[in-house]
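In the block that follows, a single chain appears as structure tokens, in the form predicted on its own.
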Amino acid sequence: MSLDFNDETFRGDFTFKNSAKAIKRFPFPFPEDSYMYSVNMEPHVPGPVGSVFEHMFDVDEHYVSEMRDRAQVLADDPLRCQSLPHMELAGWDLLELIMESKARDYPHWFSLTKDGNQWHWVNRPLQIEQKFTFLDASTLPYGPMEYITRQTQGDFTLQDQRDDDLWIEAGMVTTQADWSLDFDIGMSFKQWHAPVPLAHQMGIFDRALKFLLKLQHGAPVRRFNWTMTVDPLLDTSPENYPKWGPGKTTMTPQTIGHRQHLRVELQTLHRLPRSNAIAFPIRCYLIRFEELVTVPKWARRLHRVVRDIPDELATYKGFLRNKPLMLEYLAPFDDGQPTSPGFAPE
């Protein structure tokens, strides 16, 4: 495997581990001391160098290996990538995105050939080269939008939007964090996020569905989403519940800080052109709490947010049962001291 990436797993003997500059680059997503639900939206824009916001499309140096997790996922379960037939046109539009983003912004490790509708794909750390027809399927290996997302980080869904509405009608989901494709494809915008807590009251789905239908083209906008996880797991399905649920129930003060992690999405959302479909790629980052502590600012951070965070929300998040254990590992590292405004560390 190339030195440019790691060799590791997200399961079995979950040899996952950041780097010194990935702890560095981690998207920390909490920008004050306390947590609540908001739209959080802004515009997806080029940000600094060596940041998950250099690019549209973030390649790390756990690309390959969770492409490694990714195809067993599928083959395990090939329902975790599903795409209604009237959305292939969607799957299109979402390869011709990601693949000129990457060629473009990573040419030492993808590119890009077109000559008319006959384009070649090279994909050097997954040893892949494709010619094909664009718009045709019959010269992918698989259809457009699971091709491409089997070689892209982040769990990916496709919004039709009608009705005044948007339906979530494909996706490749191998990452997520408890939900299930399975059971939310067809559904509507507040259908699919009916089971999260406190945030109907608060109007912030009518006023999210609202902004993303008037979404333009070539004006992506982004934002940051979170949980925790006990294990550096990327698939925490609930079709496999039984498999890391149950490890919830195993923390001990000795283990917390190697073993549950912060779980941060950054979510990205495009309206794509040819289908006026909305792509909405979910970027997967974690860290472990010992990783996480290095940095004096998030540590201190964590440790309020955990603390004041309401328990409904705490329970929709994954971590009710084990926060007082988080609190007193992270009691330590928080010196009462203020914290600058902001995501980067201090």
Given for the second form:
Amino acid sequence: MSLDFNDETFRGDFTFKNSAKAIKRFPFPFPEDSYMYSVNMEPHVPGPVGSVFEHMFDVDEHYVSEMRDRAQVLADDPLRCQSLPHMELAGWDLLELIMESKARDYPHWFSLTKDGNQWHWVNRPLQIEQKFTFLDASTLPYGPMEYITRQTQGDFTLQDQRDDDLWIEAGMVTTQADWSLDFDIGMSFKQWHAPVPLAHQMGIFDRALKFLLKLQHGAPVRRFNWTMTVDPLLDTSPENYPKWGPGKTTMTPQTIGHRQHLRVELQTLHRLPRSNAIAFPIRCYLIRFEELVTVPKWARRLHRVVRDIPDELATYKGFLRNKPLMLEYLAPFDDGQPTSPGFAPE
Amino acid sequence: MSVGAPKIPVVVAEVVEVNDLIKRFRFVRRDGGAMPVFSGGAHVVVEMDDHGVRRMNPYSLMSHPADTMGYEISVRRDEAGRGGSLYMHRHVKPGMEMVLSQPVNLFPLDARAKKHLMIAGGIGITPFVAQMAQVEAMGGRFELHYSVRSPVLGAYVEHLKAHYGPRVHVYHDEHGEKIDLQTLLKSQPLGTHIYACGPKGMIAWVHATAKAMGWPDRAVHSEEFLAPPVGQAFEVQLAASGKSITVQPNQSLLEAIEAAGVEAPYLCRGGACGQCETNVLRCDGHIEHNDHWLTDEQKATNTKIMPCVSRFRGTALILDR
Ligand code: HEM
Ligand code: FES
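Now show me the form predicted in complex with the partner chain, since the one above was the form predicted on its own.
All chains and molecules follow, beginning with the one already shown.
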């Protein structure tokens, strides 16, 4: 593996870790000292150099190992990747979006050359070279969505738009925070969001859906979501709950700094041009508590967010049980000083 | 959260007189680059500088969706309208620089349909031209039923027949030919979706006939852009930006807001998409709600207005804009 990428695991011996550089660019999701659901969407425009927003699809030091983990999940459970027949065109739209973005943003790692519909794709980090015919699925080893998302960090879902609603009808989901594509596939926007507490009554899903139905090609948007994960597991799926759920009960004051992770999802939404579908990449970033507290502002703020979060949210996100342990660990880092607005370290 | 897709700076590459009423325009990018691909049924908003008056009219794209070298639209001359189509017909010439919006599709095909049954009237043919090309390329099934006033005014009939053969059926009003919708709908295979685009009366007829024959609403799709109607001039106060403006007889409220330098959201500019919805803070008078978006109850309360097509008569209108 080249120097650019870590050789690490997200299961078994859990050797995943963030470098100093990765900690510095971590997408800390709290712009203020408290958290509640909101329609938090902003244009997905390029951010500062080095930040996770610099490019359309962030490729970081965990890339190669994350892709190895995905291949393992798929080998164990092929239903993590599904696409209803009418979603193939959206899959091609997604493949084009990702290939063009990566080749433009990371020319030293990826290249795409086109001669009409004859395309030539090179992915150097994963040592893949592929000549294929665009829009002809028989020329790729997998369907277009599966092909490209086996080479791209983050989960992906594709939503068809019809009858003034969005329908989740394709996806590659191996790094999820406890929800299941196999269960949700075919559902509409409010159906698949049904388990979320409070947000429905707050009108958040009404407003978000109304906005998304009008999302324009060429004007993607982004939002954050977050939860808590014990041990650096990418795959916290309901299907595998018996494998990872019990881990939550064995954390101690001695191990929490190392085992407890803040899990942040950078979610983006893209209107796709040919299919008129919406692509929803969900990119997961993990950071250990002991890594996070090296940034004083983040440590202070996380303490306040966890302390004041409504029980409904802590329960839904699955950390109510460990909340006292978290507060005990984080409290010493909260000196009561004010924190500056915004996400930045200081 | 504003809709901020970049605009497309273009040059008019070609203007073709299709018949007495219709001209076709082809646009290419000024920098020679590729246009975004689009899906059949999408429209663009064309910005015009009509001797100092800014006009923005939506037109369906009718070029091949995979043709990224240029976009084509057809414009029907409307003598009684506000002047956008007259401007396109009289003043737009090859070589002229113009600006287009990014395409938006408010009339998409249903990807699950086993067959697409398209019903067009007059200039309503344009979105179907792009949709047929797309369905054909994907190997899908479709059938077009197209009514025109007379053979001379049957835009693109020859081209479509030559291309798609027996899948294209043409009806001439002048010869008393009429689509036999009931028989047509009775003979469709399961999984067929119906699409209608054309004059208001035709669209209502398609919906009503299909409904009476038991077709589910979600299998019947239509697109009707309203041209912003002309009317009397009226005054409006914009509370958020602290401006007072006058809307001219042949200007829409949205255009007047934009002309005052106030940013306002929009997508269709035809009363269909809901994007321009604006809160009314005070209304002493009568709002002429011309849109398809607000419910009848909402219209009755006069607390919302769609400035792309709606107008006002009365003494005071204050908007939250
Ligand atoms: C169209 C793309 C979207 C997809 C596919 C999607 C999918 C999901 C899924 C599968 C869940 C987990 C539900 C469960 O517990 O089973 C979820 C949670 C949630 N979603 Fe979405 N979502 C989308 C867009 C949005 C948008 C635009 C918002 C904006 C407000 C939003 C807000 C939320 C919230 C607040 C939660 C709860 C998260 C938590 O507390 O951990 N979603 N979403
Ligand atoms: S802009 Fe679409 S309804 Fe006004």
